[in-house]
Amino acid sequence: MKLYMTEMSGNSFKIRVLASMLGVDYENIRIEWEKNAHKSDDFLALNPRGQVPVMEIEDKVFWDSTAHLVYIARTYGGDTWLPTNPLQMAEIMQWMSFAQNEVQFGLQWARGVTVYNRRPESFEGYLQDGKLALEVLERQLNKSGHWLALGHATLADIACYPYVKRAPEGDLPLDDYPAIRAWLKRCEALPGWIEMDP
């Protein structure tokens, strides 16, 4: 199994942290983002979207972090991280979808403006979506307790963690979200959790 990634990618971090917690061995291939390697012909042959992470598993290539998480969880994690029970699976997938919608289009893209000056003309819209994401997460954690789904750590938490953790870098501080701040610390205390690169 090969993982094409960069340290600054929150979506790459999701894969790295789950693999660490489950003791999964893989070949880590760093893509030189700063040299635009993700837009090279060789990389675009792997992922026509020109984004990381990409995973190569046997003779198949997957270029979406949700697909990577599902594969690793079902292959190495038993029923803990992604149960086969349809209702439980749907509960987790709801939050994984949330991570690819409000979290990405709000928190991640707001950070893209402040850190990389990417699409600054859309910053106000990103902030609105980001605030919605934080409000939804805060409400859920106050309702459900320690974790987003099923009463224990699942793919739901891993999928949402990286860009929530980095929300302050996108001018979306977490001061008014105590449940989120406590949840981030609980994630970071899980056995095998790795520190996110700066």
Ligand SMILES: N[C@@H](CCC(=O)N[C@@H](CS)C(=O)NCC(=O)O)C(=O)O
Given for the second form:
Amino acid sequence: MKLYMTEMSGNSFKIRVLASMLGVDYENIRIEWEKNAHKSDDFLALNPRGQVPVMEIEDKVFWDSTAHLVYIARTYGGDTWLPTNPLQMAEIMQWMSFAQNEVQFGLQWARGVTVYNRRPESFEGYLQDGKLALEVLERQLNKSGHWLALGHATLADIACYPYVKRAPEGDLPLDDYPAIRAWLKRCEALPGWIEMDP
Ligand SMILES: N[C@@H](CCC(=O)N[C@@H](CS)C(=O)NCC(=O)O)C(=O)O
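In place of the form predicted alone, output the structure of the form predicted in complex with the ligand.
What follows is the entire complex, opening with the chain shown before.
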């Protein structure tokens, strides 16, 4: 298995941390982000979106961290991280969808403005979606307890973690969200967890 990534990519971090917790071996291929390698013809042949992470698994290529997390969890994680029971799977997929919507288009992209000056004209909209993401998460954790779904750590938590952790860098501080702050610490205490690069 090969993972094309950069250290600063929160979506790549999801794969790296799950692989670490499950003791999965893979080849890490760092792309030269600074030189815009993710927009090169060679890279676009792997991922037409021009984004990391990308994974080569056997003779197939997949882009989008959701696909990678599903593959790793089901191949190496038994029923813990993504159970096949339909109701339980639906519950996890709901939060993985949320990670790809409000978390990405709110929290991740607000930070994209403050850190990379990407689409600054849309900042207000990103902030609104980011706040919505934080409110939904805070409410869920107050209801569900320690974890987002199923009463234990699952792909739901891994998929949401990186850009919630980095939300303050996008002008979305976590001061008003005590349940989220406690949940971030709980994630970081999982066996095999690795630190996310700044
Ligand atoms: N939904 C995708 C999002 C991937 C993504 O946003 N990757 C960022 C780095 S974390 C990227 O490559 N951005 C460059 C770009 O969009 O041009 C996933 O979960 O993999």
